[in-house]
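In structure tokens, one chain follows: the form predicted on its own.
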Amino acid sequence: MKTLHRILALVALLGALVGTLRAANKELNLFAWSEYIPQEVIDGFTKETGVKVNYETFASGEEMLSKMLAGGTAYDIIQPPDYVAEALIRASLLAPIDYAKLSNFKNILPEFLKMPHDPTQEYTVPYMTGTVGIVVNTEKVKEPIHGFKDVFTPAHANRIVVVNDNREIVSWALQTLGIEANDLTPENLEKAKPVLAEWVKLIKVYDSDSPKTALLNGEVDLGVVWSGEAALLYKENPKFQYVLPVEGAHQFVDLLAIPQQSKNRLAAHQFIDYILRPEVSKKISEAFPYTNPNGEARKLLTDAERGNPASYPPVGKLGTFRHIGKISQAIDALMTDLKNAR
């Protein structure tokens, strides 16, 4: 009799474990940029698969990296920028992608594969790419704007919005000095310091979430912003022209990846493959008009969407960010000191 009771208890325990596993398989923990995945895309995935998506957001690549390195929450899928993915790969925190589960991976254009952050294309899938460039309100600014040196002049004091990203801003100053954006040494930060000290006196708004807002409401006339924001401005009014800085522009690649801690890798692969469907990826481009690496999705866009000069700018001098390690702390300290001293 005791044996029977033990068997029944074991069966009950196994049933509970299976129930818990099934419940877990019906939820997907997503860690991504804010306002970057349309709600209709998430709803469509849930409707099709029955998997609920728990969407937690971060505001900067550094915030994501810090949280991932600290452990804690077991995310099933994350959306790191390229240089953060590089750091996570080095730390062995990403699981290999099972490409046999991604029937739509073939839609990614070859120029976005095997990039420096993931040279073996083992751990990441491109989501959306773009550039950081200059937006000019041509009704207000009549002189030619070619690069950062043209933006950050006393003539434009208090009429400039920039993304609130310390590494971005420091990289612009370095490039005006002829220093490569990833050459972030203490010596080069010292060289950039006097340039940055003058720039912070000229900037009116720091905004990474919606830098287009200050341009739309006429608060500023110039901006150094994400290309997707610039594309929305151009769509609103073509007076907002987009310029790739002559000194060089940052090309970023935002990715999808699966952490080693993921408890639902099957659903994570399902979500990635769903995102890669041309008709789904098209919806993402419509809401957030960055440069879509999905070639089949691009074919579904209108001529006007493909012709938006911010979404698909002419080829310029582009470079991606690389993982820089602890020097990022020095960058943050430098910019904080300069802003406080303004």
Partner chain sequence: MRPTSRSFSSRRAGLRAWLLLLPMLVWLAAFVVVPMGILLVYSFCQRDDLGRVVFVFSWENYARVFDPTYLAIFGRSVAYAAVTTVICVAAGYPVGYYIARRSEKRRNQLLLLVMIPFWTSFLVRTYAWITILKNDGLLNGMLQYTKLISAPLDIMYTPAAVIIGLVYAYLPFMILPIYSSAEKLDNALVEAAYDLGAGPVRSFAEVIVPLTWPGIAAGMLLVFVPAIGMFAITDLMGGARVPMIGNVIQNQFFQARNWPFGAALGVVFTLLFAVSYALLQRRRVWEEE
Second form
Amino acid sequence: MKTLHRILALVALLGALVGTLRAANKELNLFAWSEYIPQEVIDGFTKETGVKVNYETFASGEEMLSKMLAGGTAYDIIQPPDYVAEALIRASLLAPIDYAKLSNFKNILPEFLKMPHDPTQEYTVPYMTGTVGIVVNTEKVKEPIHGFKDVFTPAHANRIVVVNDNREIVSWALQTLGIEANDLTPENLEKAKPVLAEWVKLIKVYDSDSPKTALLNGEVDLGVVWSGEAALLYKENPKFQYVLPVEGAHQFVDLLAIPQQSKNRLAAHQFIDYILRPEVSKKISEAFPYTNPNGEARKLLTDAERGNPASYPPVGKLGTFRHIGKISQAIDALMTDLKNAR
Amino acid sequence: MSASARKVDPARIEIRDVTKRFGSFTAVDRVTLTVEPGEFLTLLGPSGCGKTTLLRMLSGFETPTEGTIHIGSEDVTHLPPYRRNVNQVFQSYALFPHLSVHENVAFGLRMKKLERDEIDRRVAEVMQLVALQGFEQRRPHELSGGQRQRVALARAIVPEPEVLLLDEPLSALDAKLRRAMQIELKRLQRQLGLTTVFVTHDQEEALTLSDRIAVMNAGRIEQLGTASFVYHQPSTPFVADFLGEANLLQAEIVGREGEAARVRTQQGWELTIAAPENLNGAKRVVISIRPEKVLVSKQRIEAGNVFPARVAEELFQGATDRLTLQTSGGVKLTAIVANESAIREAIHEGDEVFCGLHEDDLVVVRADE
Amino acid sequence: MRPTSRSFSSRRAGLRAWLLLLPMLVWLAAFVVVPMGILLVYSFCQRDDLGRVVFVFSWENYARVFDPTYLAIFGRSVAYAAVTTVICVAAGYPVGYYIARRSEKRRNQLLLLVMIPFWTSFLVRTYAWITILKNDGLLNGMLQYTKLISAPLDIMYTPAAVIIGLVYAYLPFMILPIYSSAEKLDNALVEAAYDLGAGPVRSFAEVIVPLTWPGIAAGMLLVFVPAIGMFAITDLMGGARVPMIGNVIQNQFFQARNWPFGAALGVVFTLLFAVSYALLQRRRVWEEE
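Mind giving me the form predicted in complex with its partner chain, seeing as the form predicted on its own was just shown?
All chains and molecules follow, beginning with the one already shown.
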């Protein structure tokens, strides 16, 4: 047993050593959404500063949170969605940002500052924002679609794709019932259950990574998807129209933040400031046409890009997600149960 | 399974002008051969001579490129192995490792869809025949080499085939066991009266077991005949050399005296030989003499041809002594003499001796114009 | 066991064997025993608001595992895996056997073909299947062009698509062990069966299958077990419509932030296999005796 202890200690030591070497080596550990930061942007940063970027990806805010909490890699920059950032701030897992080091922070439009997740604007910088809305293939669907109630009807059975995110789906059901999206109580879940039970029968595909695929392939005609995906579809073919649901739409803000464990905060600030440059931010918008919170970058976009109704939708009823606690497990159980009952 | 109880009579095998080619290689070259019912025929030859390919065409694992094969009255040339009433004992025995001895032996009967009682009765009979009662429930890997061999034999004879094929079935056994199995095999074959084709490269085995031997070389049958005939009257240098041992002498015919002929070897040695009919017109011959036919003595001996010689080498072989004789003419002969030291005068390396060759023992194995 | 005479050096040989095994033992300890231990501990814990594991003892996670919903999901996963395994055996056996019967040179070429897919990312290969199976994909295009069907077949995001994806992903794991068994099969045994009057079908059923059974069994294990836990294919090709046990476990870690429950599912899942495998082994030992 003693030998085993020694070996384990040795392994741990080696791991620590490698970690230190990496940090000293001018490296930046970036933990971000898959398909959200163009490689071109990362390469540009490395070319300019000589800092190597290790880009690790996640597919959901919860996955990011899980991995953050599990420890492991000391990330220097993370890209949490608003409600996850809120949880991280509450748990004191984020390092305060020195905004004085961010000469380009002034480019952020005022409506994206001091939002509910970071009311004092101390820990986060907005990266991209967007909405979750309805995409309609207007060649196949002739009747007008205004909200969730028009999407989830028996006529559209087996013709719908939605993001594979249980909280999203549950929030839509709540909103059709006139309940606020963040009001996630067991009683409200119980009310949403019969609505969701009907919806689950109609949905053909659940896909968070690339919900546009099923629409493009003609497998489905309607979708409730991220606005960036909708914008790409519109760019591909204007028959894919984007609609903000009348019941209310989820507005999400994806942020950049520096975790407490970061060992390279200087480079982290450099990276954030680099992202905030209008010409860099514009490249991100071109590749991933979400709503850019960077006012200066928006000015560099083409009229067509600014006119994309999915990227810059007309003002509607918007609301952000807030951090929820243990109710996430009740949401998961509810959806699992309903999908299973199908 | 006494011989009288057999329902299937042994069959005649007729191989007519059979050729088998693999790509550009001719394994069997226009072979014609008849095996009589109940006969034990051996295909003997070195590896690659075509004997195994010929056997595989009898069992059906290969199809002749040309020619036909009849077993009994049936043309089996293109019949698959499982439709032939022929069974084989494989070189490696090929016992099914996942089945017990009983299940192995019963396999062929089961394939014939016999009643369970009938199968059990016949398996019990054959197990007695090969003296393996009590081993029925063992797995093959729990048996000795000799026992496995007997199981393989039992498995092949219990379906009462018209023809039994043996593919070097004794080669995996040690020398002593092999001799015992040879005797047993011969006894069984006689008792059952089975037409049997046996493939081996072991000449001693061939001589012991066979009614007739077909010596094969390069895809052809070089000589076919009874064991004794092929041994004593080899028709080619290959047969003389392969079957037993032979002193081969190249010589020129220098004269004829009625039934005998005078020949002179390359070394200038003159011999009198018995001249067969086919020697007419021949000028050059190859002569064979078996080592045990070479007489050796310190005294002058009575024989058609007597020469002085010196014992260049002596090898003790237990029952026999093997001598290398150097004659005055420069001819080297191998002699094998019985080792009866008590009666016989001792002959040792370096001794000056006489060597004698009877005219009848000098066999012409090749004659050229 | 064959009785062997134990020589005085056997103890030293034993020690050396253990030393040689040490790297593997360390590996097993670090990557199998320790993680399983962590999983076991977690499974009796609770979670906090953020989803962090709180070390307070609880049976609750195990109580939830045996909820009918999760049992039904487990049953469905087993059924999909079973269908996949059966198809893999049916499709993989002829291939493995065929390859094993070729010349050595040809064998190596064919084995390479079997393994080439591993050179490409699994996800890329799965996306390729989407291109083939989608409504206006290659398969439907071909079938419609040849007028075999008039309207495109709905394959993507159906159970059929999941099965196709699973069979595709795991077929090599069936072919390779069957190949290795079939390669060891002495051809003389097959000939002996023919010789004793067994036609191709009976030779196959009574000699070839029993003798290559170790390869079939290994292949079944290699396909069945991972197929139960597979989640990427059910997501990508099944549209994540019907939950499989793998998806449910994955969700506990990445969506519901409920590690203890995920751990409990994992522990039960693992135990179930350990027990069924042990039973299988015991039966085999018994059969051999």
